[in-house]
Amino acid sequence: MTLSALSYNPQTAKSFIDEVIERSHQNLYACYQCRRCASGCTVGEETGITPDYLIRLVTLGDRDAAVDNALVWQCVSCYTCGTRCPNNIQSGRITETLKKMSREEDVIPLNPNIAYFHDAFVQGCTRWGRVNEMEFMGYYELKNIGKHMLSFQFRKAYEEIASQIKLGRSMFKQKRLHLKLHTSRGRKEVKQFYKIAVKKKASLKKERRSQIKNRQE
């Protein structure tokens, strides 16, 4: 795997790494690039970027590359990286932090389908306290199909609908598709937490836009 050369940006490096450390609660300064995390990363080969490289992007102040890459969205949070790290750095928490930052800055993911998947999961949990398969997949597919329709890719939209109908039939026959609606206690509390998080996100997004504007000026 060949990666491009990195450049150091002293003007933004310190503030950026401190922000990531504060939000992820991981001491990135303790990383000495032994690459033990890279050898165990389950998605590194597919994404073309490994946890050690991502940490390096943060420490060098390359904010754009750090929040806009495949690993941030495709990390499965298996925590193999943290288990292997001699300094107990959990890179999964770093990718989660960078993912939040990318949403705050309205960065379009390299693979929008993954973002749709995350949104569908959060919406389902917030509404019912747990995920219901039919609602979860229905919301996800509507977003996915809508993307094709808005870009006038009607054939792709049709193929997506056809493939999901075929998959749904197969899962239903094997009793792997559950139609029953499941709920859990404490849904009101979950919704309240979500509302607080949304307000905080809006505030952070406003602050981030102001910072980006100042950097551009």
Contents of the next structure:
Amino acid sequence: MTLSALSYNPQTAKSFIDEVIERSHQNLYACYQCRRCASGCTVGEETGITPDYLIRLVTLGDRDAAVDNALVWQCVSCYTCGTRCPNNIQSGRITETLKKMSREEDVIPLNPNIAYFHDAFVQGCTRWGRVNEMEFMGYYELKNIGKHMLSFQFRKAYEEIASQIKLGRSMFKQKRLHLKLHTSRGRKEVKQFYKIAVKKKASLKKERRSQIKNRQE
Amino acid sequence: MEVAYYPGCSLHQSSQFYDLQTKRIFSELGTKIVEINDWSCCGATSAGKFDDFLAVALPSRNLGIAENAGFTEMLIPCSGCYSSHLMAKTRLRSNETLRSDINAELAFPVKNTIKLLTILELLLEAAKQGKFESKITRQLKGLKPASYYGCMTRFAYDVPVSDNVENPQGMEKILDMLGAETMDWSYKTACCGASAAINDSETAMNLMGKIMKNAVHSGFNCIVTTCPMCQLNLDAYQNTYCNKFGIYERLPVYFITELIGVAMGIPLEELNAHRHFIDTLGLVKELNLI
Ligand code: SF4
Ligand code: SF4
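With the form predicted alone in hand, show me what the form predicted in complex with its partner chain looks like.
Every chain and every other molecule in the complex is listed next, the one we just looked at coming first.
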């Protein structure tokens, strides 16, 4: 997964790390690999890869590995790493940035559910100005179950539906699900923000694609 | 003085009763909180994973609305909403162009002057002014609550947070005042997994299992929280993660407002505290608190 010292290219490594620094607002150069973040990382045990490791990948310029690993997707944004880091590096922001980069590069997310979830959330909240838990969960489940169906994992799809129905039923019983549509009158502004974001993302993606093409040539 | 109030989507839907309780408790305490007009979703942690501009723009709209209505402080009980608004404020301060780009779309432009308050800060302020004294009618004797802060309110940004980031004490201060038996434990700022409960359930159950194990071993008889996401997760999935970890005990997961309510002698039904998955009434009855 990591690059060997001989294939390390200072130029591309620098441009990559600078890009991550600019977009995440975190000074990765300050990391001295003390691994305090690693001992605190909430999902470290699950992912096997910890923030210090991720920073090392970025520093080495191993772009492919940095945007495509378990921590990038499974990070739960608890910001424990940043709380503990002696150099104030908030790695939770770095995983956020790498998540966006991986989408721009059309890398298939290691955990597609997580990607669907955040997409569904953003679309739901920018459509109405407020998140409607029922609508957004429905949208997310459709995508998620659809994925199982497409890959002929019917058992998984069934289990997913069954577990969600179970949760949904007890939520209803406790009157914790609501059918009323929640909206904000100012959602035009919110929609406009969404449009700007989507446009910006599209141009970043285009830029990235041409970069990749140039590299290949 | 009036304080602006941002409930957020959760407090209008799955945790509606937390909204009701917040309003009730502050009205009992004589602290006036006013819900801001036509607020919108802050984007939670999802917006930051989608686009940086959007993640700052969404909370900015709410900051603008509150500031233009003349408020200087805003209460945000949900830890997730609190942290995204705090993040937006930090970004706005360091980037003037970003602020003007956002303001170009807003009817109520943001000046970024408003101060954000967690529910604990506002409660502690009320305590400092002695507003609790005449209201507390009973002591929470025998209640051993695990103060669970979760991860979202202890940011190490360059904004001063109100409490210690590793070992916050705000909740204990209030619970001590109410006569509960608070104790130290190791998982008070651990993460419950938040949305991972839905999209990466294996991970989330492991995280919650560890929290619960530590709470049970430390001898607590309930958990208290201020965050609707933590509350819902630890409560709704309790059977799942306890079964997974072979934990026999079940602990009610109270909002801090519910325990204050008990101490004030407000019937828990009036606070809709029966809308939990793990029963909340049994324990307080058993301890003769209601
Ligand atoms: S705690 Fe900070 S300095 Fe230490 S390894 Fe982690 S990111 Fe680097
Ligand atoms: S924010 Fe992410 S990387 Fe940092 S400690 Fe939490 S889970 Fe680990």
